[in-house]
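In the block that follows, a single chain appears as structure tokens, in the form predicted alone.
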Amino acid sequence: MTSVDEPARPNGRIRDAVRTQAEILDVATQEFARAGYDGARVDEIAARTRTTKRMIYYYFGGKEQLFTAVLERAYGVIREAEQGLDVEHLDPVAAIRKLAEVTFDHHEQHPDFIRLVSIENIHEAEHIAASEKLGKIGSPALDVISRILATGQESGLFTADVDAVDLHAMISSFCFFRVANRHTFGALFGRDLTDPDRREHYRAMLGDMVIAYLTAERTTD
């Protein structure tokens, strides 16, 4: 990372560093989600903020580090939502349904997150792999799912041979597909998966699918 001295602030005005960085990340999120990593331009991000390109480099070090910071914040938002889950008082079925609904709502409300993840997959997760912060962030949802699954399996209610990662992937895949593929799916099949009139239908369908899988009768050979 190239060291950049802090630039002189116009008219001696002291900028709130936290606010400035948040503003840069807001615009950078939009720009990376719109244009992708390769297409995004730091000049454009600077032009849309109340700062300069030099200030962006001072705070983040460069385009690659800025994109990594955008990913770290985006994943941090969903991790905060997961940490806020209050399902300890619910039975296993209701708890899993609640978890699915929280994931459904988050992905719907954060389409830029979906685009950023798609872009990072094109780059084979190289920024996530290099991020010490993301390497440690884990997923609070996995801890919650593990506890719910253990309770459900011990009671005999859940019969599926599945762990928390499997279930997390199952829930996330539906939520991600619904937002990421809405345009191609709509063009091919004439149905908008994010149509507000069908929102509750898909939200309930997700929960029903997951619960049906977990509780299905299974025979042993």
Contents of the next structure:
Number of protein chains: 2
Amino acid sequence: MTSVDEPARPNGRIRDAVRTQAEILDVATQEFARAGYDGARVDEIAARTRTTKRMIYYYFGGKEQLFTAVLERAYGVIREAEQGLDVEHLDPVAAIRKLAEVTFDHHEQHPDFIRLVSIENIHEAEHIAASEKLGKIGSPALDVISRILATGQESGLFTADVDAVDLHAMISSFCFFRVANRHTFGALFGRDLTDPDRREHYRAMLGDMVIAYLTAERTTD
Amino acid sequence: MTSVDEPARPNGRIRDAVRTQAEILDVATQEFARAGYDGARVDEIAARTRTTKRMIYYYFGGKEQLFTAVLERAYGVIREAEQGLDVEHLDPVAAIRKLAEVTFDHHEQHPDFIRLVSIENIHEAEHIAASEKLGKIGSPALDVISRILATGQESGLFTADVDAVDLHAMISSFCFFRVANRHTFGALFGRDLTDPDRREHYRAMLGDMVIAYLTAERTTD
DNA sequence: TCACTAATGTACGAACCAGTACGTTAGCTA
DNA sequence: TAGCTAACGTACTGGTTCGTACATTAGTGA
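What about the form predicted together with a further copy of the same chain, after the form predicted alone?
The complete assembly is shown below, putting the previous chain first.
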């Protein structure tokens, strides 16, 4: 994530605003994801960087703004991943399944991001609201879904009455829950939703679910 | 002039251990749900009861145990609701749809419970693990799902390869996400998942999704 | 090379907050 | 009715934690 172009430094302070900020963001992401907003300790973040607490306030202003910056970067990562989506050469069914699988994989590979989103929801998205970047970040995935959905619905293959936002919610629900709630679910029902042995099962389940929903014969009234 | 909602009592303190504990749990539930575990303030909980902080420690021992007690009661409520389920006189398709709708409604009606579950997952279910009650609480809903699923699969109506736990996860995902993540989802995509005007749409969407999944024609390889 | 500024480090303070020591009283029962 | 104990209140403490005042240095441009 951080570019590695720094050779060995002899001694004393090095000055590199970009690297210092990136390092603070890296560690802050871990700390906020680990402990939540109120559980996170600014001193702990500082201790785990090569700089001091002073610099966190110098660059970010405060704990709130630091958390906002962490969110901004985290959402930036998923947005980039979505921009790399390449499914529109497939037929609608295969395209949607692929998209669901990519979403599934992304959630699995970024549990810290999932935790940050949970935390931000506990705080009723106040940091997103306070962020200028995040307000208008948009979602490339939504555009992709829109186009696939249009193709599928035109051809009569997709019968469901959904738009891209709703379908995105459906897919995200399953992927998010599986990662975010695995602890309580595991403790209460004795099943680890993220057990690698069951990974393919759930991945297929998600795809089957979405496709079945989209292509089901409707008993219209 | 004090408002008298209790039967005539001379003056000063009243003594009622049961009521005091219940009141602490009520307020603590709100406070923990509002602010998360670390964000919640014991002093704030005490201030909003008719008793003092001393009694929280007297009855519950500490903040951790209080949170555990809050979780125990919250899970008790959902368990009771599940025991009231009466869907097994319906045919499998109608029964599953009804069950999904009941789950949907319960999530919508208990946003504080949803928040507590999110919070407990941030803490990796450590309080559930520490609770003797919650370890073996079981789930009446799971038994109901099992039986409906068996009926549906025997008759060949249900073709999907799922068990009760997986189906429960699928249904819960959607219901949970819609409530828990409504803030970030709304902020990012401009759609309020809990808008009353869209309530029926999502309720139907959930039922359609689950039934479509269970009854889809399988292209077995 | 000299001055200026961005970047950094140290030390500290003030508020907050979980938890407790100690004292008091209501209500029951012997 | 005396005495006992569960139930309650007050006032405080010790540690924690966000934030900052003040001091310092690296690098840059004139």
